[in-house]
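A single chain comes next, written as structure tokens; it is the form predicted on its own.
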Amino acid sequence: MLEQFKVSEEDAVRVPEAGLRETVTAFFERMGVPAGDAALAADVLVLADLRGVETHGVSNTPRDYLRGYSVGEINPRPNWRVVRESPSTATIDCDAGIGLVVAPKAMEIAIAKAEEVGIGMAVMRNGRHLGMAAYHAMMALERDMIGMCMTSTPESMAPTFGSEPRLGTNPVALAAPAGREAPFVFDAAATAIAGNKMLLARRLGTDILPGWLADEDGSPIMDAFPAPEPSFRGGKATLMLPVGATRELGSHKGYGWACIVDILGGIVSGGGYGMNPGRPNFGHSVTAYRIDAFMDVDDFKNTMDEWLETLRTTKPAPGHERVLYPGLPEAEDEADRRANGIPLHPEVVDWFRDTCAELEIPFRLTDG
């Protein structure tokens, strides 16, 4: 994540993982979520913060989840079910259940199918937000599998040459195991900027950079400007641009990426696509690939190590300290934050304190 989206060490309040996990679990339980599901949902959020993915951790999304439960958009006790199945596939109706809970269970189904036939895929319809897509992809790592996750989200992106939102941020995540190197974990939206980054930018007072958003007529904004309140928080309609921003810079690639996710994460589930009327239902897809169905696992990990080390030891360009690969900075953040606490912005800590008081939950994030 760009430095401009990170809370500075001078401002950060380091909170213990255990206290944060306990508090977030209690939030979900207060919304009527069963204890086991509440702990699972909290695990998805806290792991995001441990890995430095603040966009999908506790700083932003719990506020939207609590509102969603309170107005009936999210079902706290969904009767999710498999509605179509084959030896390698499953289609799941989430019954308006939050993806933080249903998607991990769907990935367990996909993993079980991959154990049997080599590849397993589960698609979900009538779902809700699933948090950090990498969480669900990474579940496959412990089983010596490659994991993949994608989610078709409500419309916020204008297609190339368009002036109206037609696709979501539509992220894709892929996780592949290695041996001595940190696993490869890629997780990114098809938009030039993830929607929740606008919330981080507003909190930190940093600008939106050129090529991230468009104005009302669809023209890319190519100057920096203060971050707006995103439309999903009640702000003025926000028109996001695909990765690439303009056709000349490759926006057709981000646009096409988002279309692929609408197909594999939405349409094939039977739940439609991001701009369907009646959203905020999301469509999700998780896939597990059993490595030893293709090659020896040790050979795969050894080759991954060689490849990742080659990337990591690439000579850096002037002005840069080193070359990274997807998953390496997150693994480093996780090691630091498990040992030294998770850095939160003071505004986030204040929100937790106020929400704990409102829900009559003990505040255990800090000693103060």
Second form
There are 2 protein chains.
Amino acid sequence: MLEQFKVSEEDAVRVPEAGLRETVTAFFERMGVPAGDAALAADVLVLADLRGVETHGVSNTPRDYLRGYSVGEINPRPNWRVVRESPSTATIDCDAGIGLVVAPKAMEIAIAKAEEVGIGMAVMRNGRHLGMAAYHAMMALERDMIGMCMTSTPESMAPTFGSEPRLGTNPVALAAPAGREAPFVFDAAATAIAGNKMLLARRLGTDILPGWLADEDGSPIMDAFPAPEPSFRGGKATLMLPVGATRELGSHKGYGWACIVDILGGIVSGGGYGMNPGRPNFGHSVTAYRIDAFMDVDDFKNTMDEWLETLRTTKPAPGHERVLYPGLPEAEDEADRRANGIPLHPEVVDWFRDTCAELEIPFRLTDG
Amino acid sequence: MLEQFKVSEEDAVRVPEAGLRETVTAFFERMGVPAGDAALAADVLVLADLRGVETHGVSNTPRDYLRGYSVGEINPRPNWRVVRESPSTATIDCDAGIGLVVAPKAMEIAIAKAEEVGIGMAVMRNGRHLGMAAYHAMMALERDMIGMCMTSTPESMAPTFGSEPRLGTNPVALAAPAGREAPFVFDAAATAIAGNKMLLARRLGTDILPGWLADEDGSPIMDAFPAPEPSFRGGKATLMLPVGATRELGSHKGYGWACIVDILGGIVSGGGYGMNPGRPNFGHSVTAYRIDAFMDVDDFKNTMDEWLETLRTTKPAPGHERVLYPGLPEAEDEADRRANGIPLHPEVVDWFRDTCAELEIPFRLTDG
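Since the one above is the form predicted on its own, can you give the form predicted together with another copy of the chain too?
Every component of the complex follows; first up is the chain already shown.
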């Protein structure tokens, strides 16, 4: 994540993993989610914060979930079920259950199918927010599989040359195990920045950079400007740009990747594409590839180690200390935060304190 | 493709599809390729030109293939074989056969597996140039499947913050059928531009645009400059940037997508990753997803039509006539070129005339 989106060490309150997990679990239980599912949902959120993926952790999304459960948009006790399947595939109706809970179960199905036939894929329709896509992909790692996860989200991105939102941020995550190196874990939206980064930028008072957003008429904004207020453009949805920003820089590629996710994460689930307003707005897909269906697992991990080491020891360009690979900084954050606590913005801690009081659940984020 | 890469209508020589196909087939036969395989290889190249994908058609690649066959780098009669398989996967050793010939056969295997179990994937090691990735993905269309294709290519891209080439251009293609709309066909490199665009730019005398290449030290070049000569930087490999160009614009996403292709198109085939000099340098993968394993095919196509129509009727931004979707301009080019011939740069026609004379094969590109 860009440094500008990190809460500064001086501002941050370091919160213990166990206390955060306990509080978030209680929060989901209070929403009517059964205990086991609540702990699972909390695990998805807390892992995001442990790995430095603040956009998908406890800072932003519980506020939305609170609203969603309150108005009946998210079903706390979904009767999710497999509506069609083949030896390598399953189509799941989520019954408006949150992705944080249904997607890990779908990934278990995909993994079981991969055990049997080599590849397993489960697509989900009528779903709700997924949380960090990498969580579900990473479930494959300890099974010596490669995991993939996609989610087709409500429209926010203008297609190249367009002036109306047509695609979601549509992230893709891919996780592949290594030996001595931290596993490869990629997780990124097809927009220039993740949707929740707008919220983070506002909280941290940072700038929106060139190439991230389009003007009202669809023209890419190629200057920096302060993070807009929620009332920006009279409350109109902000028009996000695909990765690449302009056609010349390759925005049609970000646009195309978002389309792939709308197909493999949305349409093929039978639940439609992200922008369709008459439809439930989240489709997900998870895929597991059993490595020894393709080659020996040890050879795979040795090659991964060699490759990842070569990537991270690439000579850096001027002004940069080192070259990273996807999953490396997240693994470093995870090691630090498991030991030293998770840095949260004080505003987030305050929200939890107030919300815990209101919901009459224990607040375990600080000792005070 | 950006207009600057299209040969202008005034300059172009329109060549009939049948004549071009005949000449290219004869070319491959002359390289020692059996007749059926030669016709298949020609089909892959000619379809690229029909669909306006000049980078992967007859203009650039036969020169390279001529060299490859001559020096024994490409095996004209490969004994390719499946070295490991599961119900949904096959690992193929290409025996140095060209991807133009082996990948379609691998895709037939993937399709047959998808017929059986829902998804089929074939990975190829020890491969040679793939041609247009979309060709192999599109084979799924008439079988009511979604097709995907990836290829892990020799290093040319600097990772974000890096100053040395570590990833290939690593394209991904995805094809999905529709009903009345032209099928969705995405095919793009993870670099800002495809590798062969450098050759095209040089032939057409056009500029390299900001965000496409890095300086020798790895710094992104954010100004336009004339297409470099082959001796550019003393013959050093040109350092390409991932889509997104800079970290702030999202280059880590282009970098990450390239990594995904190195894993799913290279490492998992057992043939290693793109940059490894001690290894054969092309790995490929093809995947087929049988739509009715997930949902009803008619429903899928109806939804695709609705979605694709919404995309192409998006209100355009100022300065743009219309919004496209991946596969739409290619389908329009194909309709035009099948009827009116394929526009080639005169220099390309001259190369074929000379080469046909040299190789003593018939030249059928023009009547003259």
